[in-house]
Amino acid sequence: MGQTWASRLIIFTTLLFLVGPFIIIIFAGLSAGSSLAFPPDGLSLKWYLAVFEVESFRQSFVLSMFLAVGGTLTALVIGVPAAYAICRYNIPGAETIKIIVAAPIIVPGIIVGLALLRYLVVPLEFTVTLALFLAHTALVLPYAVRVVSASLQNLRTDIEEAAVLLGCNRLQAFTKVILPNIRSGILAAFILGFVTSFNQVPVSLFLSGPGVRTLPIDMLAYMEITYDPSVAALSALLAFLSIGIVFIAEKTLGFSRYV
């Protein structure tokens, strides 16, 4: 009996330290007052449509959009061809290719956005969308190599060569027999690497110039000016996106498997 109530109480602690936090942001962003407050001086929704109000949160909220969007599909338009590679052929020094590939979620995101303005965007004067595109695009193709590896690598390699014997070349092999059946890992590989980009904070902290800032950065831009319960409000439906996006892949794709 002891050892269940002690169990118990770890789950417990364990639980109320990982949704705490949360739970603060939800009620905080509840306030009713108007400054940044838990408890909340009363509850009013009145914040939670503020967020909608705000130009710079509608602008970074498009620019965040279309960064994890077409970021995590150049990624995958990579990473897919590359990870097959790596999982069908004996390529000489695979596993460092594994480790280079996997090295922007190794290094610490100041040291790859720091690396990223001195040596890519300074002298080559690239745009900061432009920048700001090919580091997150650097930062979620690890993901698309290992998930889509993960699949790979559950998948037979028999049913290739099968499509092979009956009259298909390789490529159309790959297209109409092995993308289909790796679709799973694709997709969930497209929503991690989405939610991995849409909250990315130090590569963009870096990269981000006058007018062009992603959502994240312009959250944290618009606390130094203002300490209003928006940006809890705007912060806990964020999560709620995030939790939402991962539960979906979650019932529908079996997301665990994969990461």
Given for the second form:
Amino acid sequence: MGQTWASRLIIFTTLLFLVGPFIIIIFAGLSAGSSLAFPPDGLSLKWYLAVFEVESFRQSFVLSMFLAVGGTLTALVIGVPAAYAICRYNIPGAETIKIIVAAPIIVPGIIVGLALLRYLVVPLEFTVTLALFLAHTALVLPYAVRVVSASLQNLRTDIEEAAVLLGCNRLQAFTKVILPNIRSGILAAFILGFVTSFNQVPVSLFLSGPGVRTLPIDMLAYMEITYDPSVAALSALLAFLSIGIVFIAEKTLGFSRYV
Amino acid sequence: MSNIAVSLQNLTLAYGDTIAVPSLNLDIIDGELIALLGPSGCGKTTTMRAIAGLMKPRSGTILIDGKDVTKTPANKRGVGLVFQSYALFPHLTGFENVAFGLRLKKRPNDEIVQRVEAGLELVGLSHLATRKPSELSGGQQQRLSLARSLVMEPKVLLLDEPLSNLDARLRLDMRTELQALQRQTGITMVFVTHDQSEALALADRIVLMKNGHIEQIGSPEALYDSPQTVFAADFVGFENIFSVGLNTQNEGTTIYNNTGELTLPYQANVSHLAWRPGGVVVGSGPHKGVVTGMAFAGDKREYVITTSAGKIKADVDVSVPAIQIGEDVFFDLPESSARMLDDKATQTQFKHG
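Can you swap the form predicted on its own for the form predicted in complex with its partner chain?
Complete assembly follows, chain above in first position.
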């Protein structure tokens, strides 16, 4: 009995530790006062509404959406064939390729950001937006390759040969038999990539320019000047967005199989 | 005069530097059910994949219906293949799996529905058309896979170890069903197996293969009763195989293996002699041995007799009282049940278990 209580306490504390900040943010955003505080200074929805009035938030939200959707789609266009090649062919150094592909998540984001700034934006005069796009694509690519590889590995190789013997050429065998069977893996990779890209801070920190900021960076900048609860409100809204996406993904795809 | 459905001419198949099948020649007759039989690594699956077009031959020619298809890609050969693991499309229903090839050919919808239904009917799966492959049993998956190939009306249907993934009872059912399907459709079928009893029971003709060569071709009866080589004899159950000594003394024959020798009271001018366990006489005869193993097998007892020439396997009807392990017995290797093999190529003595 004592053991059960002890383990329950540990579980409860752990969960509180994980969820606590989120709860604080939600309530801090509900404050009726004009500075960020917890417990909130009275309750109101005004800061949740105020978020939508801030012009720079709207701009950076659009940029973040573009990076998350565009970067992830690009990463999938590159990653799906790469995963297919790694899984199906005896490529020399396939393991090395896998490690290199994973590099952007292993190397600290600060370094990636600095490197991109120093070697792409400054000397080659890449626009900040293009550099951001390339950075986000690279960051999401490991997820695309890994998640799609996982679902390819669960697929028998002989179904492709079966399709060929029934009259498919190689491309048809891929689109008619392989793609439909790894569809949920691709969707899972997309969602994972989207969330990763959208919440990305360290790389984007270095790649900001006049009027070009991703939403998290814009929020940081906003807080340096204005210490009102709208940032908390926005954070809560973004967290709900992520939870919503992952929840739908779990319900429709069994997302946890892939992550 | 029967037509040749498939003709393999000097077919050489290789993986990289390893030659799997060196120069194979084989004619498969239209409408027959033929087995490629042999142990793993004998080239039977490789040969089948070459007929399907999944493997490019190093050299040689493949003719199907008299046409050279050596360079024809797999999707244009009109050959069906039922994979060992069935290779059904997991995302499609039973119906759509069978319809897959017809849809690719852009057949009119009425025709597709009619042919798919006929195909499912043929294999007895009409009631399960809406199920996904994962919701079908192993036997049902196999029949679905068969139907998927059959609706394409292939010139040749290849089957890779068709019975190996089924349990014993299902295996018997499927064996009968395959034969019936073959008679009904008249499609030339080539199946690959390592199981001699499967080949003997199912095939019109058996091609026994070893190391990429054809060891013997013939009807199941011919292969079973008259194996031509040591390898063939061993494969069809002549478990006691001896080399014949060069010097025959006093009208007798010395036979030996790597353990020792025996002298038979009759002459045999061949290279090897072989007996099935059932052909060995136990209880009387000129030779003496010790019973070192006995297994009850329902209608017979299977003995292992240790002799001066190693272990001999002998089957005795259950009506004969059992001989206990450790007892001495007399036995005979009679001329009447001996298979005389003139197999000069097999120099080494056959090893015994």
